[in-house]
Structures are given as C-alpha cells and as structure tokens.
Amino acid sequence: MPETQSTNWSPTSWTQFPAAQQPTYPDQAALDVVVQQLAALPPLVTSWEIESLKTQLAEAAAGERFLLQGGDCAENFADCEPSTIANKLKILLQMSLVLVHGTHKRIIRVGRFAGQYAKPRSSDTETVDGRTLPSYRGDIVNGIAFEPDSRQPDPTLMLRGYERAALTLNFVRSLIDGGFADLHHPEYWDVEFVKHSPQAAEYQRMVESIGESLRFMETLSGVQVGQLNRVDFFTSHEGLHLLYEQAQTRQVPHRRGWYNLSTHFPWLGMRTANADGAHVEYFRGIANPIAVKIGPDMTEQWLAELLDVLHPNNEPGRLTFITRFGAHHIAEQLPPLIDAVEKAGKRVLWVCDPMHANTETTANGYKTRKFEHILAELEQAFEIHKMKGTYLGGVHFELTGDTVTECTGGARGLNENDLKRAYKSHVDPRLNYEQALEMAMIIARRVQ
C-alpha cells in the first residue's frame, strides 16, 4: 500500500508553513501567471517509471541492487548541447558497467539531471566591492552575472527550465532507445580521455570480458540476449523550488496519491529538512520515492520525526538516506544513526554521499575536493554499514563527463596548480571522468 498523504495535504499546503531557501519574486500576477503555464505543460517523466524506480530501490534496500546516482551540482541552461549531455550518460554507463561486473548485482543509474537548475544559498545576497545583489541560486531563478538585472528573480526562468529538462529527457531517452546503452558495444561508449587513463587497460580488459561473457552465452542459447540493448535510467534533483515542484504535482489515472512528475526521484537538502518546514510538508504528499540529505546537524530526534513524517508506513523503496558527513567526521557521526533508524523498526536505503563535506578552499581561491578524502569518507561508510550489520545500498557523486580539472588527486596526481587548467563549475567541484571511473573501480573491487 503506497504512503499517502491525509485528507488536509494537497500540492498547495506547504503554503501554510514555513518556507526557506526559495526566492523573492517582484511581480507576484507574473509569477501566478507562470505557475499557471507550467501545471498546464505535459509532465516530464510518467507514474509507471517512478513505480519501476520505487520497486528497485527497495530491492536496493535489501541488499539485492546497488544505486548509482551522478552528475552536475548545478545544470546550466547553456549546457543542455549534445555532447554534454551524451558525456554524462556515458560516464554514468560506464561506472555502472565496472559496478554489474564488481558487485555482480544490478546497478539503479540515476541522473543528477534534468531539472537540477536551482541551488540553495547560504545567504539571501551576496556583496562585491561594496555592492549588495540577491545571491545566485541557479538557472531556474537568476542570472549568475553580478548584475541586478541578471540577479533579479525572474518567474519566466522556471518555464526555460522546464524546456532544458524535457530537452535533455528527449535527448536522453533517443540515445538509450537507439541502443547507445547496448551492452554488446560498450566500447562505443569511449570518451578520449580515458584512453590516456592509468585506468584504461583496466577497464578494456572488463570490457572484453563483458563482450566474451555475452557471447558465450548466446552461443550457447542460440538467441541474441536482446534486452541488454537497453537499460532504465531515472532522473533525480533538488526539490528545492517549491512553485516548479507544486507545478508538476498531479493526479493520474488508475493510480492513488499525487506524483510529482518533474522527475522520478526529488530529494531534499538538510537546509529544507525540518520537519515543520514547507519541503517536508511537500514531500509527505508525493507519491514518488524520496531522498533526504543527512549532514553533521542531523540528530537522532530530528531523523527519527522525519520517519515519522515522510515513512509512516514503511512502504517498501519510499525513503532513502544519502549521507555527507565528510572523512573526518563519519565514524562518529553516522553510527548513531543507522541506530535510530533501527530503533525505528523502518527500512531505508542508505546511500553515501562522499562530496559535499570534503569541500575546501584552497590558498589561490579555488573550491575543490581531494580524491583521497572523497575515497576514505567512501571506504568508512562500507566498513561501518558492515559493522552495524546494515547494507550500504548506494552512492552519490557530483560528477562529469567532461575533462574539467575541479577535484584534486586521482590516479593523474591533479594538484592545487591544475585547478585553474579546466575550472567550469560555477558552484561545486566535481569529479572529471576519469575521477569518476577510477571511483568506480574502487567501489567494485571493495564490494568484492
């Protein structure tokens, strides 16, 4: 029986609560117009995919597959070109690929894309050189120029988002649906980059062996192992931007609740999770498998009211925990946890999150993570879930397919003074591909 909602929630409710992280609108008739509009579009993903993501996430939750979510910390409208779009999905392949042949279990790939334009904020504005402008909180909202037409919220942004998302959904559904996902040519899944790779012999070597397993057994079956042509992929983002989200949230036939159909798998931040908040009250009501984001500040009461709020049912596949607390604090921090939620008597999927707490900045200005704190916060949530007898189900990378120098460290030895070689976020680091693959492989052999 799916978690539903009571009789006094609907898509508007979280109206009547506190809401942070969302931005000041000056024309408040334009706003509604847009509003309007958007719950008009047709919905970007269907009720019977987000069912197939819930269905496999509890199998995730019980130890019979593993996720993998990926991609940009912020997408920008300017990136939704095809070449950035197809590079993500083949990073994304490609580690999902090392992962079936690691772990031999079936990989969840999730899209951290195709709706990931909003970005919470640390402060509602920012100064520079005296100046004081609303903060950049991403494509859907603002302009990042620090200007204050550029820095204006403007509601018609939220209709662009949406078009980049269905954009970038179109573009990615023909790719796999043309068999770019076919595990009988993973090979044409090459980016140039990885040929220069400490890692390519590596992963050349588990792509043949792929090739030769596959032919084998169709030797021996006679048929072609067609379905293998394909895989499913799911987009997840940030709920953050409660008027897109409220947009997009509706009934559908033959099924109970509400779906919000922007994407298959929001997920809501710490700075959004408290349990009387407006992103809660929201989330509740969804039919869709959620995601809350736990952080340094979580406590067990904290986490024990958002089981109460958003799993009351325990519905299999419905909540999963992605967990960032950084490599230095983690063997404190999470143990605790993991006891409440058993306390509880729920189940979730837990999922690390080994980036946003090993942000630093460096002596010259540049944001940036270190490869070997993203690596150990990973190694100690896998020995940790051990030792509670629990399932690390999953993770969670800020990642992409382009060959940007943002994280150091890797099989490379990126350091300090590479970062100004190819730096383009304009928010977070991310791993480059060949980061990410080299992850990958860690993860499969540690699983092994």
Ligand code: PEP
The other form holds:
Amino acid sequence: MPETQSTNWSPTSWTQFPAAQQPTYPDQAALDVVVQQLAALPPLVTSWEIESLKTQLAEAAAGERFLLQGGDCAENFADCEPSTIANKLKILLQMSLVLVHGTHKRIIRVGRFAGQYAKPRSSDTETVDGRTLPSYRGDIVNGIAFEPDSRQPDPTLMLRGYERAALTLNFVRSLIDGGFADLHHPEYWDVEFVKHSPQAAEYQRMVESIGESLRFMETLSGVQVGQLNRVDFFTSHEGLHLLYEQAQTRQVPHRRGWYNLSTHFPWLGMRTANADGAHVEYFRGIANPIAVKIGPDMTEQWLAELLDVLHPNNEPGRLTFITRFGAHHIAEQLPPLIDAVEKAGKRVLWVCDPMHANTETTANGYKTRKFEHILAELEQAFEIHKMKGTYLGGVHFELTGDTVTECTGGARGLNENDLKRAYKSHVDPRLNYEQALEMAMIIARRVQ
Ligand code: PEP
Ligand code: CO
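Form predicted together with the named molecule, following the form predicted alone:
Next comes the full complex, and the chain you just saw is listed first.
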C-alpha cells in the first residue's frame, strides 16, 4: 500500500484523495440531499448474492468456470423499456448456453447493466461552433443534448438512475424466475445469419445439439432448465461516480465489512485506476469482488501496487483483471503483466475485453470496431494464457440484443456503409445480436 494511503477506510475516505472524472455540481446543498436520499433507499442487491458471485469467480480463477460479462457501453434512461432489456438478457443467456456447450464449464453470467450509467470522458468540456459546455458524462449525470440546461450536471439524475437500475433488475429477475422460454428452446433462436457463414452446417448442428442436451437434462432431472439455475445472473457497472457508489455502501447484519449494494461486481475503469487516486481508495475497502481494466499504459510497477492495495490478502475471487490491449498489441503487452502477477504470488481472474482497444473512426465519422480485430485479440488472449500456463477465465463484450449496425464484419459482412442504417450507441459501438451469438459460437468451437 502506498505510504500515503491510510488503513482507516470508510465509504467516504475517498474524498481525501484526488478524484478523476467526477461531475461538478452547481448546488452543493441539492447534491447533499440526493446523496442522503440514496443512502436511505433499499439496496439493489444483497450481500449473499455478492458472496456467491465471489465464490464463483474464485472457481473461474482456478480454471473451473468461465465468465461471460456483457452489455451496453452505457445504458440510456430511454432504453429502460421491456424489449431492450429482454433482448439483452436473451442474447447473454443464449451466448452462455453456447459457451457451456463449447467449454464444458459452468458459465458465470454478468450483465453490464442496472447501473451502467456513468461514462469517463477525455475532456471536462466540449466545444461546438465556438460554444463550450460540460461534456456528457452519462444519463446519471447530465443530458446528451448540446444545450446549457441539459449539460448542467443534475444530482436528481442519480435518483432516476437508481430507480431505473431497480426496475431493470426487477424485470430481469422476473424473466429468469419465469423460465424465459428462449433459454430452453434453441429452436426459437434467430439463427438465420449462420447461413451466411462458411461454418453454417457446424453452427446449425451446435444449436440442435444444445437443444438436445437441454431436453435430456430436463427429462433427467424432471425440472425445467430455467428453474435449475434460476437466479444465477449478476450485475456489474463501472464504479465511476463515487458519490453514487458511496451512498449505497453499507454494513449488513451478521457479516463483516462494507458492501457496495448497488451492484454485485463493480469495476475500475482504465482512466481511474491510478493507485493513489480516490477510486482505488474507495474500491480497496468494499467487500465485493472487483475488477480492474488493464490497458496499454499499465506498467509492472503499477500493477504490483494495485495488487498490494486491492488484493492484499489474496482472497479467492476478490480481484479480476480485464485486459484490453488491442489486436495489434496484446502479444507484446499481456505476457509481462502475467509475469508480474505470478511474481507477486497472487491469484487473479484473467478476463479479455477485446472491444476497448480496437476502436477506430471511419472516414464519415462513425466510431466502430471490426469483428475480425475483436476476434483476433480474443484468440491471442487464449493462446498467450495457454503458453504462460495461466487460464483465460472469461470474456467482456459490449453488445446488445438488438439489430444495430455499429461494429463491422461478422457472418453478414457488415461494412462501413451499413453503419448509418442502425447506429444507436451514444458512446462505444456494440456487437449486435447476430455478431454476439456468432462470437460465442466461434469461441465455443475454438475452445472445444
Ligand atoms: C468501458 O468499459 O466502457 C470503458 C470505458 O472501458 P476502459 O476503462 O477499459 O476504457
Ligand atoms: Co465502452
């Protein structure tokens, strides 16, 4: 632990450290009222769910499970509606079935949802036609419209975000409890696109055989698959907006420590992972399993500091490293960091985020990612861990269950001209339903 960091932790001790990426609210009294209200509302998740996830992540780190984490780059308040939520859940469940089939491992399913409302920005302000306004920091902070009123950070949006997170979670839990037909009937899946893939016949067989094994399991156990693993769905978001996180950080009866009860699995973004900053201070004190994004700027020294501060006791399941180097850099940048973790004698769960360092901008101004680059980073991650004798225990995608056109490539061969057709993301480009399912099929095939 850096000398400056005191062991005296509390949910507000982060305020003694420099906090990057926080909004500047115009009215401190109004902000205080909101934080008090948030702190009094019931939690969104429970400590026993959080501990159960931690146990599962420990099993993944030991090579016995595989993590599938995915969802939007940023959730929008407007997307808190039934079909968007159901489609997102559906694609994650379908991908997880494909992955069970391919990896023969139990899959941990974690959504980037029910709280993924705050975004880090490269600049505090944005200038358009000579007018400068605060940058858009996500629906929980301000509005995207380039108008002074909308861009002014409004603390009550934290309450609106918390409520939408609760509504999302309630609907997700109900869908899963109700058995959600798509889970056990692969014949309902929309797999038209596989016809466009050279692996069409193989993918068709994969879907059929998933259906057969599900029916077999149901016959054998006498219970529907949907009921076999009812509540095994977890939430995650970037723990960026520290007042929002702090307000829902609580102690619970009969357990030690403090839990962030706004989500099961918060992660630290690349821009706020400096070892002596406010975010690391906040994260070190919560009992949740946590993840840190690791990108090209990470050094062995910095990684060692993070291991000291965030993972002092080497508690199983506590720490996940989500690596995002890009298809062209992972081969040179991942191996020394794996060595640094081994040298520290710590165990972490290694996950690959093949999205964030493969972003590019097209000539007509669309932020996009190529399916082939995403796949190339992922395949190298599998290879590198195999070579090093470590285990790639999960994947982290930005995806949606809807038919958007934001990433190019995949079986249908989307190209740059297709992007304008259905580009919906305000931030990063996501895999669409078909691209996400195809990605899962390719992983399943390679791992087999
Ligand atoms: C994200 O996950 O949307 C993100 C901003 O990632 P990173 O911190 O890895 O850039
Ligand atoms: Co993103």
